[in-house]
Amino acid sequence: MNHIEPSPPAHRDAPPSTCSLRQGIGSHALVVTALVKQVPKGDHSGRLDADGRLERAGAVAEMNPWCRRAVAQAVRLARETGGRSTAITMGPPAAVDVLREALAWGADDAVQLSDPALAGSDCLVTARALAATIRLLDDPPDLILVGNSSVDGSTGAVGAMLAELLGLPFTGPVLTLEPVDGRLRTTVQYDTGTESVTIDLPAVVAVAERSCDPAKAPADTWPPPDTVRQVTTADLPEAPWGLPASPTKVAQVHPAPLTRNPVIFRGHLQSQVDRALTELTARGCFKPHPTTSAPLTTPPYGRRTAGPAEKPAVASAPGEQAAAEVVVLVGAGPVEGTRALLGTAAALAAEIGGSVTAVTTVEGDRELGRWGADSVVVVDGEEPRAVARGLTGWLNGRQVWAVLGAALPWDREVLARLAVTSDAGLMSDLVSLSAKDGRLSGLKPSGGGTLAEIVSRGTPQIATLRTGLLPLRTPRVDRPLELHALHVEPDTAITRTERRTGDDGDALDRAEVVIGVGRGVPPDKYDELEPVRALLNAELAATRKVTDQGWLPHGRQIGITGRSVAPRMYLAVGLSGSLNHLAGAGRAGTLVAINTDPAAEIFAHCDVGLVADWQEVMPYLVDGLRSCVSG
């Protein structure tokens, strides 16, 4: 991990030193802007106020962890090139503190956009307001850095939306970034590996959490609030703002369903394990789930069978568009995730009497029809900006009801840009979708174990989904597909060279058993979990703090800002039970916890708990599991 030191606060006004310039960095002085967000510190209630904003009254707030990296990298790049860095935030008056901290770390300037008129702004209106604020700067930035995510509700959309609004290329999340000859050389982090990407400047770049040490400055070094330039909507071009202008909004917040009745065991380790295994056996934890070919309660793909008061749906003639169309973006994500997404789209299309069109960059995938597609559009390019532009033109004149994609980097950028060009907004990182009164309604984790219900009034309705939580339905019989081609122009602003495959985090999405580890399990002890992992054929997962330390790959992170899974059994080892983490594991069939602290939060959210040292209990658990899984 790169280590970045703050500039000494006493010397903030001195010219940035260029003595640390690395070989290969060009002589161009970079003007760098970092976008910063204030978030609640630790777990938060997840409740929203009347304006649809996160309720912050009485909550301790801090700079978003990803934004800390954006600030650190902005200060470093400006200092090394003899340039200048500016931090910008949009938020209530109290959010000035994150800018004061950014200044203490070494940012040269800070601008706060704060106005009651912005209350309730969704990610699209937020991006528009930030774009307008950036245009107020005396020197247009060469580079705009954003955090890749946010702990108060991951969207991963504002950066790409901002890029579209400013007409700039976008990439991320990046682990490394180095300016070379007017371009930026980066290493982009994916769940399954990394890729070398060089991008033209100016650009917008999302920074990964593991890119460097966070920008953290002691509060007693922060400059006074009046060092921050204040901006209101009166300083921006006249436009509608806030909740009335937002195409998406939070309709309501649902408390987490209390479906677990924890059974906690204490005492002698052998007795704890015996009783826990008896409980798990009774719950069917050692019986495999039915395969996807087994009959499911979910209706099969295609239009539903007409009920007594319904007319049967009429199939479209070849080349004729159905009355309503659900478009599914098929990226390079997990195959089973694509199939689950197509199934969800087909179920929605059945409800509205429409059809499913898969948009893919891969030609010849005949399986798309079995899993829900009625027609396929093959795009002859892969760059997200080019695909979004092509889709914008293709959508014109079509009756598209919804456009869906996976909550993965490629899909997110394409759909975030499409949300801008179509003025439709984006419902991001949903864990489920349904149709209500002819409109989409989706749920997403919102902190505090709550689920926010997101609705859209945009046309089309655009959403990204965590496919690991979507049901994998029974495939239908093969059928002819309507095939169409869509040409897109190349995006010369981005050059991709080396793609390196790493850990297969995608295996988590459909794993029947997952072992989640916290910081209570040091990485040099992971081999002690291997016997249990092998017996259960489990996948290893982790909390955000574990992946932030680099103990496990980013693709293994579970939680609001990571993956969401729904295994048959989730074994939580050495983790406290942060609600932000449990938001990604809450749909496990059975949650088992092992922790030495009987007051640990995890015991309030599990089904079976063992109050024990995980290292001491593992030998007993291994012996007991051998008979359970073999029987």
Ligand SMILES: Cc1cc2nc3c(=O)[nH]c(=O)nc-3n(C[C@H](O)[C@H](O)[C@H](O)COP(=O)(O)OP(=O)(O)OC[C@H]3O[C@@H](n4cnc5c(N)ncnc54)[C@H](O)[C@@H]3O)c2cc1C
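The structure above corresponds to the form predicted on its own; please give the structure of the form predicted in complex with the ligand next.
No partners, no molecules, just the chain.
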């Protein structure tokens, strides 16, 4: 096997890292590798061509925003400990630019893996190729940093897959990371708060977008392309690469369907508000919400109605193994998400004549059966690596058709690792799932208002889902559940302490009314929304552009890289309504939009729209709402 000799440390003048600098932390000189991806620049990144590959032609490309943080942290840690940093990318020849920028930022070394044979690689094959490239390095890294996700593929799975392939622990997305006594102390960011996690080195760590300022260097400071060392598949152990080797692929790209029937008002403000409130009253938006009966909500994608969580066509007798199982990983995410996942699994199981097995770390959750599970496996450990190992053994010899989980960090790591150990690949971050010709077919927003249809030829088919967009099905009657126990070994490489719940907690998940604010609402004007917020007893949420600016915390971000909510009413104020945002609000009962731009995307995806300046319309809305909510 070819090895890559480390190049001498760079002596160019690098811009100072803007991450916190502390000298001489820990005793170990860290060898840090940052994995970097080139992505199309701009909001519509991720647009796919007719073959389901990223449309790169004509697109301006740049370093993935999350990878910029990985580079910044790698350079900082290497400098602080007297170690070395290496940036690695896999991509077409033009992707050399992201490595030139990393070198300009201060990385000591850069390696590009580029080969036409890699075209069409899914995240499993990408992780495999990157792992093989890392193994070529003569100086094995203590720490491999990856961006938590990429703005184009948005799978967030490569880091955990890489860890599994290299036999390493994994954590992320991390906000802080400091070496302490030969280990790495990190703060992991969740939707609902943070956790202190200390991890043995070597390790793979995914870096959160808000972990530090991005590594950004002007193009005129980049060194020439020949400072980047090149690797091709000829340097890697022989293996099939690219599309033919990839268990998952994009089957088709569809325009996103319009699922609501928008009624848009414009003109005189008083008349707009009057007519909008009449419409909302007729839709029952101001009636007290029933809490006892489970609502049937309409999925924005896929089938429009959802029946009760179906009884499986083939019920297994106690102790007897079902014909085909749909396994659902029950993580620590919101209960509504678990319910939506189990309902979806039950519908799929009914179609294939199988049953649903819930795998959980919590004993005695009776709701799982009502929501769709036929049997429950209680795992006696929580560390994702250990759970993935346990599941790998447990799956052996069973007829498992699919394994599903939420697109949340814990489920993602377990399933990404399982995708490696079972060589099955991962369909990630789907917003809907259906059975097509006996196989799974999933949809995922893919930029430019389109949905990519993802299929897998792996066994089992493994998928993570954005549960906020799945239909909630009526719970079925209580039934006895088959219970099984699965022992997993502890993972001593990881120590978790101090879980902190952010002030946002679950308030957004429970809110019956959510006001989503976009960049059209400046933060110093939020108090002008207060009367409406108070009248509707609403929680405030935001678009990513808002949380990126730090106007509201990340925990308030709705969308594909934020939270999913399903309130009775979602009031979208001064936001454009990109699918990336609506992926988290699509399950709202009624979606109301206020925007000055009649061509804003939100007006195609709302129920009731007001073409107006939100500040001007607010006084009318407050007046009108007073009588609606009191009446």
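Numbering follows the first chain given and starts at 1. Here the rigid core means the biggest group of C-alpha atoms that line up within 1.5 Å when the two forms are laid on top of each other. Fair warning: this is a prediction, and the values are worked out from it, not measured in the lab.
Here residue 65 does not count as shifted, since its C-alpha moves by less than 2 Å between these two forms after the core is aligned. Core-superposed comparison between these two forms: the Cα of residue 550 travels 2 Å or more. Fitting the two forms on the rigid core leaves the C-alpha of residue 572 displaced by at least 2 angstroms between these two forms. CA movement of residue 563 between these two forms equals 3.8 Å, with the two forms superposed on the rigid core.
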